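Given as structure tokens, the chain that follows is alone and in the form predicted alone.
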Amino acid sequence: MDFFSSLLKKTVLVNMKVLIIGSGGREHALAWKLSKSSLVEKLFIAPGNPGTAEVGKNVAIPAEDIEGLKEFAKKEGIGLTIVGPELPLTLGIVDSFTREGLRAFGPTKRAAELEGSKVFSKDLMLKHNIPTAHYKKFDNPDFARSYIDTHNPPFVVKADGLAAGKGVVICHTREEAYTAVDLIMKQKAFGVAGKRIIVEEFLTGEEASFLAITDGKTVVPLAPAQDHKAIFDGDKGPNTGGMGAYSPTPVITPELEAEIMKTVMIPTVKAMELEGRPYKGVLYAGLMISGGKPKVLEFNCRFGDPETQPILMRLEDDLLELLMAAIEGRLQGVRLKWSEKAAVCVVMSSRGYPGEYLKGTEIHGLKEAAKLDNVVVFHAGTALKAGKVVTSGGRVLGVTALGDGIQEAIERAYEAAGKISWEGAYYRRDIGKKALK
């Protein structure tokens, strides 16, 4: 059945004020998109960015801020507010929407637990049979340091709670999980999100990102993506919050896709309700693909980043829709159309990240990249400074591009990239390469 004609049978869309929280590359892509619907009568952005900027009207309220912004969509009339970071949806800013009868996408507060807490997505996992990797969980580093000494490494440590995609070590030696341990819990590198850690065994093979928007019953896939998450090329280095993207990934052949909806999209969803927690909104698996078959790394409770540029760049559907047939429970019957084409994210970030690195510094070449045909550069960690373009964030762009293949959409993006320039831009060589094997 067509995505439109399923919907549109059942409601009919009236122009809308829609607001969007964050300022992040994901926000930017989803301004971008949303700014495309010709439904979407006025978009607001908070706190947004320069290049949100370009598509919609920045609100200056942090997306922490659940009264100011629940009062801002109260005083605005806004229809849908899409919440793109997980602190707010942890924070429970859906659920004191929907207590002023507002609409907002995405889990409620005891939903969004399923990425607010390893510990519990984990055990839910473990109670429901969805597959991951073996684990144990610890809120004692010296219980955790005896764990370590009777079992062969390598481990994976993780923090609990929210580390903004940086509270995962992988540990080759024991000697580096002792270090991950002290790191999380002693030292409290992530704060109160290490009072409790998962060590899990680590798992090989091919990561993928597989993502899906759920009305609590019916499970539709958005595009398979597949991330970067190390720091540099060959994926060496500390995790970051994403280093690029590329969509579709041949990983994921359609074969793959029906498997992972099978033992973990709808069994998730399904395990959510049973656990009174219903789930609507974006659900984000992290998996591992090996021997063709998938395990879940994480999850996440709203969009990826950088996940988001490729996959909204080749959905030909809209967006306003989609995220509407969610809240109001239509999903059952929805195809989403897609591009033939393949689209590529390298994300530009400043040096040194993600350790300590410079802000405030001029960015060049954002005019000469975006005239480029078929190429959106999606800002992220940027500002505005006595009207020009500065960096204020780690992860500054996603230079995001499509092509005829994964091939001629690396070599787009790469153009464009190089097109842009400050003092200390550094980004990955090899983004989307692990596609052309």
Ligand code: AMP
The other form holds:
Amino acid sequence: MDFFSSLLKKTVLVNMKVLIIGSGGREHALAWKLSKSSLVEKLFIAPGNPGTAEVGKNVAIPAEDIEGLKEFAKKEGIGLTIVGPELPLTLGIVDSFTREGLRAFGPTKRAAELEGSKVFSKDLMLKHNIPTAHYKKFDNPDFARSYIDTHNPPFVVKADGLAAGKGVVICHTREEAYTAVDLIMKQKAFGVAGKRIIVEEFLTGEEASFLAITDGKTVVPLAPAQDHKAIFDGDKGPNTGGMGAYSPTPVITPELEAEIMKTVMIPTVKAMELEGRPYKGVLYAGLMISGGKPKVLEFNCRFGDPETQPILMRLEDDLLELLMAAIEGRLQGVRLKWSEKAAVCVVMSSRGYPGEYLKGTEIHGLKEAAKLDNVVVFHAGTALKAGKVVTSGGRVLGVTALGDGIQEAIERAYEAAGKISWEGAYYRRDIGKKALK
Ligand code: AMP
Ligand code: GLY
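Same protein, different state: after the form predicted alone, show the form predicted together with the named molecule.
What follows is the entire complex, opening with the chain shown before.
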């Protein structure tokens, strides 16, 4: 990282205690990376998982218990809190910590609206000329129906608020679109998150995840990544939180990266400032790339999961220094150093996910997999039961490998995944394949 790190260390970065909030694969990756920082004195993860317990100390406080987390941070003298999931951000955890004089990395409640409300983010993009799909917003299902009646499918119907990744319905016919509107607005499948909806144009192309760290003025891009949202090979089946990811992505060339910075990332941070909602933290744009041009599908106000796993395996700089520079408005001139290697993360899930699945099944082979060079097995939905690691969620592990090129990283990640087993383990066999075309 090119910046005045000596100055930095002298001022604040000695012996810092760090708290990470969350319990997924993303949080294990953050904890793994921070555990390598000489600037971190002690690392806590709330609530964490058995993987984070190997690199830090888990604290049994739920990610949404803002008061409890604040009390813990005060009592322990935490120097920096890093918020993993969107929910505490949209509930205002950063505002609450800041009021108490505690440092927390992430956007304020008003800035996190960028993810918390699709109506807000679409209106912002329209107003500030940030490329995105054409859309209409509705707070009345009858008006949404009339709109669908007078336009041609396909449509994409989206609940306004947070819906745990399930609030987007791709509709190939008018019938499907009516059903989606009813599901969200009449049956209230996502509660108040569905009081308003967006009906938007269906975009085609290749998806990519573009993440950046910002201090509210300067935007520092992270290495681009690609997620695999669908449960089955060939992007078939229902969408999940993400079944695997890789970095770098051939679809994002250096020219396209410059274009994304110029037309999406920098204008969005500027727009948020103009709207009186200065944005600090991770800005994650889910993009559709078509004809070499990006359009924004959605913004997230946090690190992606599983994108963070391959991204952080390639980051050569100290993550604590980077996040502190963002909090303190010192990102100007920062350029990050990335490993030349490629990284691939294969998510192992419980059979049945994203629907119903069993929990509590013992996982075998974790040690054998971790012994492989350049492999890290990140935990997500795991738990300890009588000293054994068992499944406890839909996405269970993120088996991540570095290799000389995507092909080698793919082979290594699958070799490691092949050593891990449990009754009902499932994973896609084509993670990273798109990058080989
Ligand atoms: P979102 O939560 O808005 O990113 O949507 C979840 C997924 O739905 C995206 O990753 C895309 O695969 C798909 N999607 C969302 N919006 C559109 C769109 N306008 N056109 C095509 N696919 C979309
Ligand atoms: N991988 C998708 C997300 O983090 O939202």
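Throughout, rigid core stands for the largest set of C-alpha atoms superposing within 1.5 Å between the two forms. Residue numbers count along the first chain shown, from 1. Quick caveat: nothing in here was measured; it's all calculated off a predicted structure.
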| item | value |
| --- | --- |
| Yes/no, F232 Cα shift of 2 Å or more between these two forms with rigid core fixed | no |
| Core-aligned C-alpha movement of F143 between these two forms reaching 2 Å | yes |
